[in-house]
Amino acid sequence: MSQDLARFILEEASRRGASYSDVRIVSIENEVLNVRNGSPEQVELQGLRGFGVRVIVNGSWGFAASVDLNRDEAVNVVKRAVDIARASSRLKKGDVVLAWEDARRAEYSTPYKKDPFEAPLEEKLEILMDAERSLAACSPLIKTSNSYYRGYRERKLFMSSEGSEISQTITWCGGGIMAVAVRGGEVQVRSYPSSFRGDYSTSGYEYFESLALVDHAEEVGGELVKLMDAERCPSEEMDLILTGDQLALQIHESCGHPTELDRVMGTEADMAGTSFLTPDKLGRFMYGSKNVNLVADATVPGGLGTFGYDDEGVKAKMVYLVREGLFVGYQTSRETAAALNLRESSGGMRADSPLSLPIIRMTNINLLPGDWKAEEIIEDTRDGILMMTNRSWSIDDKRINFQFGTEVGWRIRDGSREGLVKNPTYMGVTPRFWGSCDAVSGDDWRMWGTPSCGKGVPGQVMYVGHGCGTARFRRTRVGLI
C-alpha cells in the first residue's frame, strides 16, 4: 500500500509539471513517562502517521503534507505543493540545483535487543517510581524530584522521482533522573546521567535498563545536598576541564549549529541565528587547536543521530567539520552542497514528522578521542576547575560569544580534586576557546544523546548525538555569577 501510494504521488507530481519530487510516508510511536514528586505526571503513548511531498517546479521548491493516506488526499497535497512551488518561482533568484546522489533501493534498521514497546508499562513506572523515591529520601532539602523514560520508533518509506526507494526504522530509548534542593533562597540541581531528561541511544529497552537509575539515585541526591555547603566557584581565569556530558552541549552549540550550511546561507536564521563560519573561512580558518578534530558522523553505533539514509535519500556517512583545528566542512543538504560546488551532500537533511519540511539537522557531532586518559588530565592540572552536567547556556546569534553554567564543579589543585564547587560557570569566544584545548581524553569517550534539538520556524525538535570524552581548556574565564 505505501509503495503504491508513493509511486502514485510521484507520478501525480510529474504529471503536474514537477522536474523533481520525493515523498516520505512516516509512522511514529512515542512513549513518554515522567514521575514527579512521587506520582506519575505524564504517561503518554503518542502516534502519528502521514506523508510529506517535496516538488521542484519552475526551479523552486514546494512542500505539502497530510495525515490522510489515500489517493484523493494525495492529489490535493501534490496540487498544493506544486502551487506553492509555482508561486515561489516568481520570487526566485535562481533555479534550485541538487548535488548528485545515486538512486538507491535499500532497507535499514537501527539494532536493538529488547523492543521498548513490548516492555511492560508497569515495569517502567516501577523503575521510575523507585528512582524518584530514592532521590526524595536523600534529604528534606530536596523539594522536587523527577524521573524520565522515553521510547521512540519511526518507520519511514522514502521514494524519489530519481528512482530511490528506501525503507528504514529508527528505534531509540533512554531516560534520566533529576532533583532540586532548596534552602532559604538557594536552589541547587543535580541530574543523572545528564541534564534535561537524561540520555538516549538508538538502542532498545536494554539501554534504559543499563542506565540503572535506581542504583544512582542515592549518589545523585547525596551530591546535591553537599552542593549546599560547597564553596562558590571562584571568579578568575584558570584551566577548565569539561566532562563529556557538558562538553557534548558545548560541541552542539559552538560547532554543531554554526556548521549547518543553511544557517550560513541565511535560509535558516529565525531560531538561534546564523553563523560566523562563512564560506570564505572554509579550509582557511583555524577553529581550534591541533587537538580538535570534529566530525558529523551518522554511522556511529548507538548514536541518537544515527540512521541509514537522510530525508533526501543520501546514505549516512562521516564528514570532517574540523581537522586538527582547521575548519574544513559543513553539514549540508543536496541544494546547499551544490550552491558551494561541493561534490556531495553531507547527508544531514531530516524532518521531525511527516508534516514537517526536511531541513539540515545535526547527526552525531563528535569530538574525536585524543591520547589522554581523563584522570591524567586532572593529574596534569595544577590550578583549575572540573565542571560536569549542564545547567544553563547562552550563545550569541553568530555562535561566537557564549556562557555556560553547570550543575557541579570540583576545584583542582596540584592534580587532585580538592572539593565541590557550586554555581560553576564559564565563558569564552568560540575559536579562542577551542584554540586553548590542549588535552582530549580517549578512555572515557562515549556517545551522548539528546532528543530535544530545536530548529526552524515552524519549530522542529530533532534527536541528535554527540560523542566525546573529557577535555581541558587553558586559561578560561570562570565564575561569572
Second form
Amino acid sequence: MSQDLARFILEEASRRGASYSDVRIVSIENEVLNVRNGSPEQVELQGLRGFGVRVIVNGSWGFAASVDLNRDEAVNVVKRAVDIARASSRLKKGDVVLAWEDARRAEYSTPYKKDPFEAPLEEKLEILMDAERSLAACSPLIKTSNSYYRGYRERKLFMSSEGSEISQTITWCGGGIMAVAVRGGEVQVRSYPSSFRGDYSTSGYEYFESLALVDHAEEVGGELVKLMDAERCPSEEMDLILTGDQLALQIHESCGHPTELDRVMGTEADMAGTSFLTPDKLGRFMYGSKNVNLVADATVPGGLGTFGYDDEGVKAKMVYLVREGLFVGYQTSRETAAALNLRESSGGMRADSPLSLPIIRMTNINLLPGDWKAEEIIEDTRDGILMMTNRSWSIDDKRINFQFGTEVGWRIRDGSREGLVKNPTYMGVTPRFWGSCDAVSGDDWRMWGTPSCGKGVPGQVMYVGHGCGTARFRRTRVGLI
Amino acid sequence: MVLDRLLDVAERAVKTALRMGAHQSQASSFILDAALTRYANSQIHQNVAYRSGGVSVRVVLSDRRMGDIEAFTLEEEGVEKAVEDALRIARASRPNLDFKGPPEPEPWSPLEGAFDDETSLCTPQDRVQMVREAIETAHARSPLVRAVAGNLSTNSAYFAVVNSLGVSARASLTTAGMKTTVISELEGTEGFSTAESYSRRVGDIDPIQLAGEAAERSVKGVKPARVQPGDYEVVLSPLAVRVLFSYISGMGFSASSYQDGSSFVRYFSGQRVFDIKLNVKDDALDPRTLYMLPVDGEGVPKRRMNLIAAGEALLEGICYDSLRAGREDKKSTGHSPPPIGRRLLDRPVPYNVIVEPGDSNMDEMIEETKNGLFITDLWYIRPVEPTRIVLTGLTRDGTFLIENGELSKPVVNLRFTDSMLSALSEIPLLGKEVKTFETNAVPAMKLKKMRFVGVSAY
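Okay, that one was the form predicted alone. Can I see the form predicted in complex with its partner chain too?
All chains and molecules follow, beginning with the one already shown.
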C-alpha cells in the first residue's frame, strides 16, 4: 500500500512539472512514561502517521505534507507542494543543484534484542516506581523525585524520482532518574545517567534494563544530599575536567552546530544563527589542540543518531569534522554539498516527522578516544575542578562564546578529589577552549543519546548521539563572576 | 463546520471510552493548517505547508489509573483504536493519586476577533509577495546590506474539548508572524539586526516597516567595537524584554516549578522584589495577546490572572492544569496547553503574558542614558540558579553603546549573567507601546543596572 501510494505521488509530481521529487511515508510510535513523587504523572502513547512530499519545480523547492494517507489527499498535497515551488521560484537567485547520489533499493533496521513495544508496560512502570521510591527515600530534603522511560519507533519509506526506494525502521529507548532537593531558598538537582530525562540508545528494551535505575537511586540521592552542604564553586581560572555526560553537550553545542553547513551558508540566520566556521577556514583553521578528533558518524552501533540512510536517501557514513585539531569537514545536505563543490553529501538530512521538511541535523558527533585513562587525568591534575552532568547551557549565535553549568563538581588538588562543589559553571571561547584540551580518555568512552536537539522553523526536535569519554581543558574560567 | 466535526469526534471518543469501561474520560481534537515561507541570502530557501489533525484521549479508571493517547487521526476507526489503547494503558498503569478528576463544566463564551479569514486564506503567492517587499526594502536602504533572512508564517488552528462531566468547548484561531533579519557588511565586519511582528491578522504585518527597521540598525552595526564586561545601564527593545519575560513567567509561575521548589515565587511572594512600576498579568481574553482563546486544553474558561502587581510577585499567579491543581487540592486556573501546543508545552505555563506599559519610548530611554547599552535582542537564555532567577544569555542582532544620550557605536555581543531580582529591581522607564509576540506582549524597558560577564568573539 505504502509503495503504491508513494509511486502514485512521484508520478503525480512529475505530471505536474516537478523535475525532482521525493516522498517519505512515516509512522511513529512514541511511548512516554514519567513517575513523579509516587504517582505515574504521564503514561502516554503518541502515534503519528503521515507523508511529506518535496518537489523541485522551476529550480525551486516546494514541500507539503498531511496526516491523511489516501490518494485524494495525495493529489492535494502534491498540488500544494508544486504551487509553493512555483511561487518560490519567483524569488530565487539560481536553480537548486543536488550533489550526485546513487539511487538505492534497500532495507535497514537498527538492531535490538528485546522489542521495547513488546515489553510489558506493567514491568516498565514497576521499575520506574521502584527507582523513584528509592530516590525519594534518601532524604526528607528531596522534594521531587522523577523516573522516566521512553520507547520510540519510526518506520519510514523513502522513494525518489531518481529511483531510490528505501525502507527503514529506527528503534530506540532509554530512561533516567532525577531528584530535586530544597532547603530554604536553595535548590539542587541530581540525575542519572544524565540530565533532562536520562540517556537513550538505538537499541532495544535491554538498554533500559542495563541502566539499572533502581540500583543507582540510592547513590544519586546520597550525592544530592551531600551537595546541599558542599562549598560553592570557586570563581577563577583553573584546569577543568569534564566527564562524558557534560562533554557530550559541549561537543553538541560548540562543534555539532557550527559545522552544519546550512548555518554556515546563512539559512539559519533568522533563528539558530550562523557559524564562525566559514568556508575560508576549511582545511586551514585550528579548531582545537592536536588531541581533538571529531567525527560525524551515523554508523556507530547504539548511537541515537545512527541510521541506515538519511532523509535524502544518502547512505550513513562517517566523516571527519576536526582531525588532530584542524577543521576539515562539514555536515551537509545534497544541496549544500553541491553549493560548496563537495563530492557528496555527508548524509545528515533528517526530519522529526513526516510533516517536517528534512534539514541538516547532527547524526552522532563524536570525540574520538585518546590514550589517557579517566582516572589518570585526575591523578595528573594539581589544581582543578571536575564537572559532571549538565544543568544549564548557553552559546552565542555563531557558537563561540559559551557558558555551561553542571549539577555537580569535585575540587581536584594534587591528583585527587578533595570535595564536592555546588553550582559549578564554566565559560570560554570555542577555539581557545578546545585548543586548551591536553588530555582525552579512551577507557570510559561511550555513546550518549539526547532526544531533544531543537533547530529550524517551525521548530523540529531531533534525536542525536555523542560519543566521548573524559577530557581536560587547561586554564579555564570557572564559577560565576 | 470544522469545529462541528471536531466536537463530534471528541464527543464520540468520550462516549466510546465510557462504554468500554472508563470511569471518566476527556478528549480533545484538533486541526492545524500551517504554512511557512522562509528566506535567507535574499531568496526563498524553504517554503512549506502541512495539514495536521488528531485527537488526544485521557481515560481514568475508578481507582484513578490513567492512560493518555495522542493519535494523529480523526477517522472513526482510528479514534476508536485510540480509546482502546488509552484503556489498555490505564489498566496496566498504577493509580495517580494526584489526579482528582477532570474539570467540571463552567460557562464560557466564544471570542470575537480570534479568527481572521484573510490569514486563513493566505496563499503561497501572497507570502512570496510580502517576502519580496521585505527583501527589496532592506537592499534599497543601503549598499552595505549583504543578505536578508527571515520567515513568514500563517496558521489556522481549531480545537474542541469534551469530558465526561459535561465540559464541551471549542475554539479557533489564526496567527501570522514575520521575522526579518538583515546582515550588512563593511571591511570584513558584519552588522546584524532583526525585527519581528505577530498578529492574528496577516494584514497587520508590514514587511516594509519591519525590513526598514532591521536594515537601518544592521547598517549601523558594522565595525563593532569591544567593550569591557561589567555593570551597565541598559535599554531593552521589546524583542529583548520578550525573551526575559518568557523565562521569568515560565519558570516562576508554572505550577510544575512551584511544586518542585524551583520557582522564585515560592520564596519571594508577598515581597516587592521588582520595581514598583512592574505589573504583569496573564490574560487570554486581552486582544493584545496573540493566542487569544476562550478556554484551555481541558475546556476550562480562560480568565485574567495577575502575576506581578506593583513589583510584588503574587502567589495567586501560579498557573495550574487539573493534574497539578489536584496535587494541592486546588482548581485548575485554565493553563492546560491546547492539543495543538502539547508537543511544545508539556506543563502549565502562562502563555498570554502582558507586561503593562509605562509612559516612555525608546528614544527617551536612550536620551536619559549617560553610559549604557542598547540591546535589540537576547539569545540562548538559560536559568543558572532558578530560585533567584539568575539567568545567562547573550545579546544578539544589534548591540550599541549609549554615550551621553546617543547611540555612539555598535559593540561586539556580550554575555550577561545576572539575577533578575537585581536587574528588574530598578526600571527607570517603561515604554508606552506594548508589542505583541507569541507568548507575551511587552513594552521596551530601561534597566538601571545589568551585569555582563563576557564578550563574544565577533
